[in-house]
Amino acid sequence: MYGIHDEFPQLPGLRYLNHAAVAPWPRRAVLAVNRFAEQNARCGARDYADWLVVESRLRERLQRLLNAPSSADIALVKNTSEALSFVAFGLDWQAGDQVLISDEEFPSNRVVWEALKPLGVEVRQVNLQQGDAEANLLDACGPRTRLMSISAVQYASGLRLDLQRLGDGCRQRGVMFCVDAIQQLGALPFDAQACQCAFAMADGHKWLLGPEGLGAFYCRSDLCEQLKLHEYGWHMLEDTGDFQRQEWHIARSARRFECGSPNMLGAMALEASLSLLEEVGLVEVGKALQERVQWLLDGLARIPGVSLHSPREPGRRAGIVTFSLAGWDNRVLFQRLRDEQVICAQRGGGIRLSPHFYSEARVIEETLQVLHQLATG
């Protein structure tokens, strides 16, 4: 039996701190894809029934990860943007309706709402950095506010919001609550029921350690049939295997959002990756990640010229640490770090580092040494 670090046999010298963008797959996901490809080459779809078992297991793992009431509340989608689009263009908007977002959102959680402008929907952006972020959002809710859509963790600053407080406030105000969970799901525990969200979505290629092109969409069961559909096909029917049936009915479950053939290759990989997260446990994953973030914060504080753009308070952070270095253009610094095999991202006016629970101390220590050398010349 191999250990956690054997799951990530990364190249010698590689310092991978980019899980907030695209994460490496664990070994078990690679093996699952290899087995699937070999089976497909040898047998084609002879064992398709077995593939469906894996897909069903994936839905169950996602249900537990999101703490959704049922796996029937989970749709498998291409990505976060697709799920947000299902909500934005599924609701019955009226001219004058208002959507609240923050002023730090990734384009996926901004553009989709701004695309509703022809319907008379107003998008209001709320500042998160001045004062109480949650109070700012809730105070911005007015009589025309129909929905609040917020990232659980902001992609650039790494600011983590109190979702339960926001969910409570939205419920009290009669506002639907939509959570882009991509920067929290797989990094820290997430609870769709506790935060009372109407919708939540996340892609699998970041903290979930899966491939691009497959994610999860949680739709609260009482809202499922309220979202108008714009895509139709065989897979989203209640009687999905009865191809001769002339009368058809849309699935009562969230499968109604899956119009066509599933991404079985992605399902094999993501199901395997989630099995690792479940074995470790999201509470333990979160503790280990917070420990590594603290190492980064402590080390950056000792480097001359570093300005931190991310929260220091444990309750306000997940896995993102963004900083800038005096005297360095961010583009140049990013390239120098990449030359040193520090894999990170340029975001939010700085350099974004994002370890995961398994990141070795060596990776963090060597990254800090490189930055100290660059700072002191």
Ligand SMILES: Cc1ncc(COP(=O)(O)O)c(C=O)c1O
Second form
Amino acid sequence: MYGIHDEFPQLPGLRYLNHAAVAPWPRRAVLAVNRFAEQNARCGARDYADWLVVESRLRERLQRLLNAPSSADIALVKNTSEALSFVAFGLDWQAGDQVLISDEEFPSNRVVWEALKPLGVEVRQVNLQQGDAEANLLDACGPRTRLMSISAVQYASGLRLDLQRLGDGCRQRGVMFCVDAIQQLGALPFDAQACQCAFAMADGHKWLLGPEGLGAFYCRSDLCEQLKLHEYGWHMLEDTGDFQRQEWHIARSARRFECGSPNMLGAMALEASLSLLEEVGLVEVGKALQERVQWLLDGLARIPGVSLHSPREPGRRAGIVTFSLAGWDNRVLFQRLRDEQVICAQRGGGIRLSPHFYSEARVIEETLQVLHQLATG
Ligand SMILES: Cc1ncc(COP(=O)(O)O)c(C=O)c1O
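Previous: the form predicted on its own; requested now: the form predicted in complex with the named molecule:
Below is the whole assembly, all chains and molecules, this chain first.
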């Protein structure tokens, strides 16, 4: 019988626990890319209309994954960093305006705001580890705070925030709420409307199981026209196919952020990957992932010398487990794990393990055995 593991025919012996970095593609994404390549070789873009159908299906899948009101609110972008840049360099800032972030953001969600310094925008970093993370963020909002930009799940610690609470607090304070959703989307359900975010963005190559170079940008429809554009081209126009037309209007939809020809190759792959996630369902994906994370947490707790850098509480975590091992330099430990075919990452002063919903129990058990052996010599 064809099962989920046929979708991930990974090398025997490989222990792939690095979905928070770059995920393997499911079989169906490989097939979609092969088909697309073959079609290009045999008949070029003769069937471009069919490609557009796949592209719009992708937009609809992303809309459902994000629970955006409409697929017109979704732009297909290069990556998370590009979408964050659309927001940062699109808003009309006044000197003295303030942006709130945490003090453990991935550089994409820090640098982009710090780059506004010449405009007089101040970036304030808030600690999430001491006390109540959401209260710390909301209490840091002042009269000049215009925007809070936060990762749904922190890339190194794996801390998951209560987005609804943050979204509510931001609305009450008149602060725009921007969510870097890359470490949550595809790992756990996400709801742009429930969390009342103004903007959300994620790339396809982590939990969404797609290729690098294609991501989603959700822009709430009432804010679309507030973002000043810095890229122009044929594809972003209301009458996009009418090349003879001299006058032009920018699309009202989020297509306004897509200036030229799309990443059709990426769209083929990502659409196929998302079809798998939708078939399984994000609630089921989330449950299976939580189970695997729990196995890792339980196993690590039995290994002498392990210090956990990630939260244990189910409500506070997604798919990331980061730890360090007493007496081990992380670089050395990372390399030893790699030698044992445990594919993971070195992040935030520790080793980051990130399974996905399909990860086999064997992979987790063997990884824990390797770690136990290394810890006990
Ligand atoms: C929280 C977070 N934001 C952004 C990124 C980078 O995203 P992109 O390469 O799509 O710009 C990463 C990648 O690790 C990340 O973990």
